[in-house]
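Okay, so here's just one chain, in structure tokens, the form predicted on its own.
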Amino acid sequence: MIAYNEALELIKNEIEKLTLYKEEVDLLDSVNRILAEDVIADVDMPPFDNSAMDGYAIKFSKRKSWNIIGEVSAGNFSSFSIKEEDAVLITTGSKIPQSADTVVPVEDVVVEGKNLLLKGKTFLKKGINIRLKGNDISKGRIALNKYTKIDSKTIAVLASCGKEKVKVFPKLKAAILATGDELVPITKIPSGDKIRTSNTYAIYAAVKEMNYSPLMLGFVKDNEEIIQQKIKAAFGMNINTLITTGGVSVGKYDFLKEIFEKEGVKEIFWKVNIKPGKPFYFGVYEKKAKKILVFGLPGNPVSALVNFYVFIKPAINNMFHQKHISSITAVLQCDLKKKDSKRHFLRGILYEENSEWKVTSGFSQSSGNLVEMSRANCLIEIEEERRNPLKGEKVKCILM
């Protein structure tokens, strides 16, 4: 059994060895995809000096009044020779006439026919309210870096760079399989000692939330031969990862660890010093040019999801250089019980109050309680050496 930090680093090391190809997609299909190359600005942005607001373009002086000699609107530039006594009506985004160097806002002036008068004690400064050519970025410089996740903000930059097609990394493909005699389809009402299969749906959704491609393999009974056939078939698919739930502990019907070995999976580790989710398996299947990361998650629904959030998700984010906030330090609003040397991940409710992050946990920490898992919005992480954190102490919270 190994420590949490060591296990996470081993996963990161292996996942970074996956070969990342590039694919080209239409700009509108690139949302939530990750750039596979730096994007270079092919024009200055903005491409010309332009007005930051509606107003009047002038040549700066100490004057308080001007003659209005014309107007310029966005996309309809007219050339003017502006003298100190002249002003040109200009709209936001419009190109600045060559001899103008300042824009007076409309709210700071009074118009009387063709005369423009500066209001009261309005202060003017040369160059105000003009966005200079290349102020955002100049031609030839990097507009967006490789590994940028494309969203509504960055897609505007891509459009401004003329990127009708965008090179992105392909979505990782994850096959998901559950095992267990107790499982029945969600369309059936369970009876006796049966339960509906939920793990595959939870992990499928978790993969989908990361904008990767999940492949549902369903569930199989605890039959070693049938499970091995399923695993063999999965390794023949075009996938990057195989995620299983159940069958990786030490019970009589926990066949997966042996099956992985028979199918040529190299075990990286098995069992991690955490709670919940200790019987966690990680290995690598390699054959010719194919490499598949194999994650064997526990069968308990909460344990399976915790394993995904604390191992698989951060490792994938690290691979694609995604550095968005995934954890927050918060002040405990209740005492917590922890008496062992495992690293605990407890369900909690994280909230902000008076500009301070706070977290509480009134949940049962049973690894089978899906309902309370659904009500939590974070995992409270308690390190191995820490015991019984008290109200008022600070803890790390992993966002879910």
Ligand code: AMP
Contents of the next structure:
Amino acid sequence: MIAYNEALELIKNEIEKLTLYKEEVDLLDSVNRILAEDVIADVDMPPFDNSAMDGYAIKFSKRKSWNIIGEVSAGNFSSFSIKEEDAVLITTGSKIPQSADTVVPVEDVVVEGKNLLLKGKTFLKKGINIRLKGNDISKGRIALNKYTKIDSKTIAVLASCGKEKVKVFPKLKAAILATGDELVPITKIPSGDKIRTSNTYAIYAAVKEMNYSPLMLGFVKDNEEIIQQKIKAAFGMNINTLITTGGVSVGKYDFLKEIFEKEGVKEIFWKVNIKPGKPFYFGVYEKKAKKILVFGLPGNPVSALVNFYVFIKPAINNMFHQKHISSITAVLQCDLKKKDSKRHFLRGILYEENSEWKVTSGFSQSSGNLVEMSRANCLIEIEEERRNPLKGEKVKCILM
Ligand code: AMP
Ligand code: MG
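I would like to compare: after the form predicted on its own, may I see the structure of the form predicted together with the named molecule?
So here's everything in the complex, that chain up top.
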């Protein structure tokens, strides 16, 4: 059994070795994808000196009144040679006429016919309210770095750079397979000792939430031959990841580990010193140019999801250099039980109160308790050496 940190490092190392070819997509199809190239500004942004306000363009002096000699609005430039006594009405975003160097906001003046008067105590400074050409970024510089996630903020920069098509990393493709004699499809009312397969849906959604492509292989019985056939078929597919649930512990019918071995998967580790999710398996299947990461998650629905959140998700984010907020330190609102030397991931509810992050956990921490899991919004991480954290202590909460 290995420690959590070591296990995570091993996964990160293997994920980084995956070869990912860039693909080119239309800008509108690039939302949530990750840039696979540095994007260079092909024009100055803004492309010309322009007004930051609706107001009057003037040539700065000590004057407090001017003659209005014309106007420019955004996209409708006309050239004016402005003298000290002149002012030109200007709207936000309009190109600044030659020889003007300052914009007086509309709120600071009184207009009387063609006369413009500065209001009482208004203080003017040379150069105010002008956004200079190239001030945002100048032509030839990097506007967005490789590994930037494309969202509403960043797509605007791409559009401004005229990127009709962008190079992005491909979506990782994950096949999902559940195992268990007890499983029935969700369309059936489970009878006797059967249960509906919820894991397949949970992992499918977790994969989708990462904007990674899930491929649903459904579920199979705890039958060695059938499982092996399914796994063999999965390795023939165009995937980078195989995620299985169930059958990876030490029960009589837990065949997955053995089957992975028979199919040529190199085991990187099996069992991690954590709770829940201890029987987690990680291996790598390699054949010619093909490389598939194999994650064997336990069948308990909570364990399976916790494994996904604390191993697969951070490792993938690391591979794509994604540094969004994934955890928050909060003050415990209740005592927690933790007597052993495992790293625990307890379900909690994180909330903000009086500008402070707080976390409570009145939950059953049973790894079979799905409904409780669904009510939680974080995993409270309690490190190996820590015991029974008390109300008032600070804990790390992984967002989920
Ligand atoms: P296993 O890891 O195969 O020993 O399964 C552990 C527990 O998880 C058992 O109680 C199973 O009934 C449950 N389980 C296994 N697979 C699934 C699944 N696909 N959906 C929901 N629960 C499952
Ligand atoms: Mg099972």
